[in-house]
Every structure is written in structure tokens, then in C-alpha cells.
Amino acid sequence: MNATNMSSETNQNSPNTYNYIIAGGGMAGLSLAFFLNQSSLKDKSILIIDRDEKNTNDHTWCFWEKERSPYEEIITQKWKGVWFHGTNNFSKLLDLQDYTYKMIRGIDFYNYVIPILKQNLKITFLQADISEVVGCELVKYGKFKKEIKDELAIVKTNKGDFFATDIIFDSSYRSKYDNPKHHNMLQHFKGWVIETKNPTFKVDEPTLFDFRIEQKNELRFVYVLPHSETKALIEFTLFSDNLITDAEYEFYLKKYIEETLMVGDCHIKSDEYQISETEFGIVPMSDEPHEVFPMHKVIRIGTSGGYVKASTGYSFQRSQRFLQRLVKSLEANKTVGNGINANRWKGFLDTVLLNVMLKNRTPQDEIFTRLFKYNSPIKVLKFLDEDTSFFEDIALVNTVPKPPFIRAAWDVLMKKIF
């Protein structure tokens, strides 16, 4: 068994048994452990199971916030302004005012969080493949009374079974997202970190959205995150219900770098840059309800728990918020929620936008262009973070093309009724 930091108390009194098991040690699982380790629950025995070693830069997370981040020490870059390039030649460097746009590289996150967690002898790491998560069985007696038949929840792996006395936090479960009654699409992307021979990038001016590429009846954009004047992450992103081939990702990345990026008045030639890193990802965008509490003593977190915003695919900052709320609930011994404050109105807006995009009711790049052209960037960022009021939402929605959104809203309401 490839486990480290196994507590002697766990070994002697209850082999393979812990208070908490975190099934899946990705961003959500490690963030939860990070916040538990800072809380009054840090003396609980915790097992973190993941199949990967977390020794590669497999993700880049970007987010905006006013406050200091819990991971401020490993922020790779910070920006107070971002470029937006939309339709009809609308381009603007957006002033973020009180907000800061921040970037964290996956490898820096892992190298920061994991050593901190390993200093706590109550926290154990196990590299294994998870095959099943099994909650406790509840047996009902009479009309109201319930009794727990099995006291321990179980995570089954290729290295044995492991037991939780309190809770299993499961981020390993993956929904099929194939319910025809709901809206399901994907955010998928491929990025290259490129290094150029000559100074190319303005370090203080990243590009948040660049829609100056072929849309092909989908939502397609590129963002550019400079590391230095000669190094940047270029990421080609699509919102669609179909994946494309690896060759197509590379074609559009190469086309953007050599035909859209400029050095002064000149384009970048193919022999003037090299690719030093690549990354690829697929994020579900769905309004399917998530079964957050599938079994007794099991709570799903991360993508499994519905932490990804349905209409945008944003997850990093949402996950941090939800997980901190979850830990506070655990500390207070309150009825444990999953950290999400369900807001039906915000969920309805997500569903309407998904409907517009999936049914291609209007050019999707135009939607985002109008949002950023006719509203302050602060209002739009607050809207995307679900921090706006009902009346602010109405004002923002009033700036997008009305007929397609009215048709989408009617379609969504009819599906809910019938």
C-alpha cells in the first residue's frame, strides 16, 4: 500500500479506518483538505486517495477577486486590466478597478498544498484507483425512525478497502450528463505555452476573451496569459456539445498565433516561437441536478457535487467558496450541506443561456460582446460570479439580444411545466 504519513493511532486501533476520506485528490479534494487542516477539525484522521502523483502542470486556473486569495503565495500572475476582443471590431482594455485577475498553475498548487498537508501526521496520502464509493445503509423503522445498519462508509480501490467513520467526500464520481430533459454541453480546450524569440507580449495586459476566430456556429474564443515578454499561455476554448480532433485544436492554435498575434506591425512566423508546455481539458456544462448526498455519510464535491457553473464552466473560485462554507458547517456541527446556496433564479438564467447556445438561437460571440460593451466589466464579473442582485441581473440581461432569449426562456418554462 503506497500510503504516507499513516497515523499510529489509525494503525493500532482501526486499520484502514479514518474519520474522513477524500476520494479524489484533485483541485477540489486538496482544497477541502487544505481548509480542514486550517480548521478546528485538523485533528481528524483524513485519507486522500488519488490515482495520479500530481507532479505535472495539468491545469491552469484563472479567477478574479477583490480579497487576498488563500493561495496568494503561489499566484503566478496578477492583472488589473484585461483585453476583450469581440464582434464588429469592438476591442477594449477593461479596467477591473477593485478586482484582480489571477492565475495559478496546477503544478504550483500541488507543490504548495501537498507538502503543507503532509506536515499533519493525521493526514494520509494513497495513490490508488478508486472503483466504488459505498455509503452506510439506513434501515427505516416505523414512520420516522431510522437506524444505521452499517456504521462505516467504504471506498473500494485496487489497493484494498478503506473505511470512513464520519464522511466520504467524493469527487471521483462522474455523471454521464445524458439526460434529454436537461441541457448538456462541454467546455473543452487545448493550450500551448509558447516562448518567442523576440519580445511579443505585454506582461500587464492579458486577453480574457478573443472572439476574432471562426465560430462555426459554436462559441469559440482564445485567451492569452503572459508569463513574460517572451512567454505566454495561448488557450483555444470551445463551448459545444461535440469534441474536435487534436489536429483541429492545433490548427486553430497555430492559426491564431501566426495570424492574429502581433509583434508591432508584424505577425509571428512559425520559426519564431516554440511550444514548451501543453494542456488539455474537458469541463461539463450542464443544468442536470446533482445528487450531492447519494448515500448516508457520502457528500459529493467538485464537479461531482455541482461546483461547476452550468453556463460558463467556471469552477476554481466557486469551489473555494463552497468548500470553505462546507468546512464551517462541519465545524459548527450543523446539518451538513455541500456548500452551495441553491438559487433558483441564477439556475434559471444558466439554463436559458445553455438553451440559447445549444439551439444556436443567436451568434454566441455577440452575446458576450454586448455584455461587455454595454455594461461595466465589474458588473459582468459580479454577474458571472453570481454576486449580482435580481435587479442587476435584469439590467444585464436587457443588454443581450432579446428575441432569442425570450424564446429560450419560454422553451425552458414549457419543459418545466410539461
Ligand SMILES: Cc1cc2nc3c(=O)[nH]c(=O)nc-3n(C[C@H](O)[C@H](O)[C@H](O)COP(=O)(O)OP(=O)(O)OC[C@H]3O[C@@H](n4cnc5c(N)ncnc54)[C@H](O)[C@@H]3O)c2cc1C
Second form
Amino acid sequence: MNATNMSSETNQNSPNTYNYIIAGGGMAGLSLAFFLNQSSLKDKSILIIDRDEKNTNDHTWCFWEKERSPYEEIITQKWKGVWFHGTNNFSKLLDLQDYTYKMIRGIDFYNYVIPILKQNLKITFLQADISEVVGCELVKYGKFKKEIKDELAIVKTNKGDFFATDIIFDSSYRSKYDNPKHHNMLQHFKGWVIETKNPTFKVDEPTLFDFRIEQKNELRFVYVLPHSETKALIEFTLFSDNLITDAEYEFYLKKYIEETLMVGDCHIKSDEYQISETEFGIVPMSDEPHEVFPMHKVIRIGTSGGYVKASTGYSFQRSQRFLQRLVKSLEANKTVGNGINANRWKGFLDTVLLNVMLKNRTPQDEIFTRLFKYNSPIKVLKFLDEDTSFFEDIALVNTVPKPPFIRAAWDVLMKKIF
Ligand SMILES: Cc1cc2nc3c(=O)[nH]c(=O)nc-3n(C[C@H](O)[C@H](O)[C@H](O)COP(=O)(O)OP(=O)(O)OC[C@H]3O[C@@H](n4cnc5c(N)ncnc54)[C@H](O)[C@@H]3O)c2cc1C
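Please could you give me the other form, the form predicted together with the named molecule, since above is the form predicted alone?
All chains and molecules follow, beginning with the one already shown.
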């Protein structure tokens, strides 16, 4: 068994038994462990199980915030302004004022968080394949359902079974997102880190959205995150219900680099850059309700727990917020929510936007262009963070084309009723 730090009290008393098991030690699992380790719960024994060693740069996470990040030391780049290139030649360097747009590389996150967690002898890491997460039974005693005393929740793996006395936090589960009553689409993307022969990028000026590419009746954009004057991540992103072939992602990346990206007045030629890293991802964009508490003593977190914002696919910053709330409620011994504020109004807005996009009711690049053209970027970022008030939401929604949104809202309401 490839487990380290096997020294907690619980382990000594009954092998393979922990207070908490974190099934899936990726972004959400490690963030949760990071916050638990800083809390009054740091003496709980915790087992973190993941199939991967977490020694590759498998993600680049970007997010915006006003505050200091819990991971401030490993932020690779920070920006106070971002480019937006929309439809009808609308291009603007947006001033983020008190927000900062930040980038963390996955490998830096793993190399920072894991060694900190390993210093706590109550935290154990196990590299294994999880086959099943089994919660506890609640048995009816008279009127009420009650827990069977001392029953343990189980994570089954190819290296044996592991038991949790308190909770299993599961980020390894993946929903199917196939319920036709809901809106299900995908955010999928391929990115290249390219290195150029000559200084090409302005380090202080990333591109948040570049819609100046063929849309093909979907939402397609590129973002550019400069690491230095000669190195940047270029990511080709689509919101759609179908994936495309690898060759197609690469075709559009190459086309963007060689035909849209400019160095002064010139384009970059194919022999003037090299690809040093690649990144690929698929993120669900869905309004399907997530079963956050599928069984007693099991809580789904991260993508499994519905932390991804349905209409944008962002989840890094939301996960940090939700997981900090989750730890606070665990500390206070309160009935544990999953940390999400289930705001029905915000959920409705997400669903309406998904409906507009899935039914292609209006050119989608135009929606984003109008949002950023007619509102301050701060308002839009606040809106995407779900921090705006009802009246601010109405003011923002007022700037996008109304008929398609009214039709979508009607469709959503009818679906809910019938
Ligand atoms: C390439 C990429 C870039 C992204 N960029 C951004 C971004 O810039 N900003 C943003 O807000 N969001 C971004 N996202 C969305 C989101 O933040 C990430 O998907 C994030 O990693 C989700 O965290 P998670 O913990 O739910 O999933 P993960 O980080 O994928 O963690 C799940 C873990 O479970 C493990 N696992 C799964 N099944 C098993 C099993 N059966 N046995 C053992 N282990 C298992 C996996 O190995 C993994 O480590 C990105 C997503 C991807 C894929």
C-alpha cells in the first residue's frame, strides 16, 4: 500500500479507519484538506485518495478576486487589466479596479499544498483507484430515521477498503448530465503554451475573451495568458453540446496564433514559435441538480458537488469560497450544508443563459460583447461571482438582446411547470 503518514490515533486503533476520507485529491479535495489543516479540525485523521501522483501541470486555473488568495505565494501572474475583443470591432483593455485577475498553475498548487499537508502526521496520502464510495444506512426507529451507531462509511479501492467514522468528501464522482429535462452543455478547450523567438506578448495585458474567431453557431473564444514576453498559454474554448476532434482544436489554435494574434503590425509565422506544453479540459455546464448528500456520511464536493457555475464553467474561486464555508460549519458542528448558497434567482439566470446558448437563440458572442460593452467590468465580474443584487442583475440583463432572453425565460418556466 502506497500510504504515508500512517500514524494517527484512529489508525493505530483500527487500521484503515480515519475520521475523514477525501476521495479525489484534486483541486477541491486538496483545497478542503488545506482549509481543514488550518482549522480547529486539524487533529482529525484524514486520508486523501487519488489515482494520480499530482506531479504534472494538468490545469491552469484563472480567477479574479479583491482579497489576498490563500495561495497568494504561488500565483504565477496577476493582472489589473484584461483585454476583451468582441463583435463589431469592439476591443477594450478593461480596468479591473479593485479586482485582480490571477493565474495558478496546477503543478505549483500541488507542490505547495501537498508538502504542507504532509507535515501534519494526521494526514495520510494514498495513491489508489477508487471503485466505490459507500455511505451509511439510516434506519427508522419509530417516527425518525436514525444512524446505526458506530457505522462506518467506506471507500473501496484497488488497494483495499478504507473507513470513515465521520465523513467521506467525494470529488471523484462524475454525474452523467443526461437528464433531458435539464440544460446540459460542455465547456471544452485545448490550450498550448507557446514560446516565441521574438518578444511577442505584453506581460501586463492578458486576453480574457477574444471572440474574433469563427463561431460556427456556438460560443467560441480564445484567451491568452502571457507568462513572459516570449511565453503564453493560448486556449481555444467552446461552449457547446458536442466535442470536436483533436485535429480541429489544433487547427483553430494554429489559425488564431498565425492569423489573429499580432506582434506590432505583424502576425506570428509558424516557424517563429514552439509548443512547450498542452492542456485539454472538459467542464460540465449544467443546471441538473447535484446529489450533494447521496448517502449518510458522504458529501460530494468540487465538480461532483455542483460547484461549477452552470453558465460559465468557472469553479476554482467558487470552490475556495464553498469549501471555507463547509469547514466553518463543520467546526461549528452545525448541520453541514455543502457550502453552496442555493440562490434560486441566480440559478434561474444560469438556466436562462444556458437555454439561450443551447437553442442558439441569438449570436452568443454578441451577448458577452454587450455585457462588457454596456456595463463596467467590475459589475460583470461581480455578476459572474453571484455577488450582485436583484436590481443590479436586472440592470445587467437589460443590456443583452431582450427577445431571445424573454423566450428562453418563458421556455424555462414552462419546463418547470409541466
Ligand atoms: C484543464 C482545465 C482548466 C481549468 N481552468 C479553470 C480556470 O481557469 N478557472 C476555473 O474557475 N475553473 C477552471 N477549470 C474548472 C475546474 O476549476 C477544474 O476542473 C477543477 O480541477 C475541478 O476541481 P475538482 O476537484 O472537482 O476536480 P479535479 O481537480 O479533477 O479533482 C478530482 C480528482 O479525483 C481524482 N479521481 C477521479 N476519479 C478517481 C478514481 N476513480 N479513483 C481515484 N481518483 C480519482 C482525479 O485524479 C482528480 O485528482 C478547469 C478545468 C480543467 C479541466
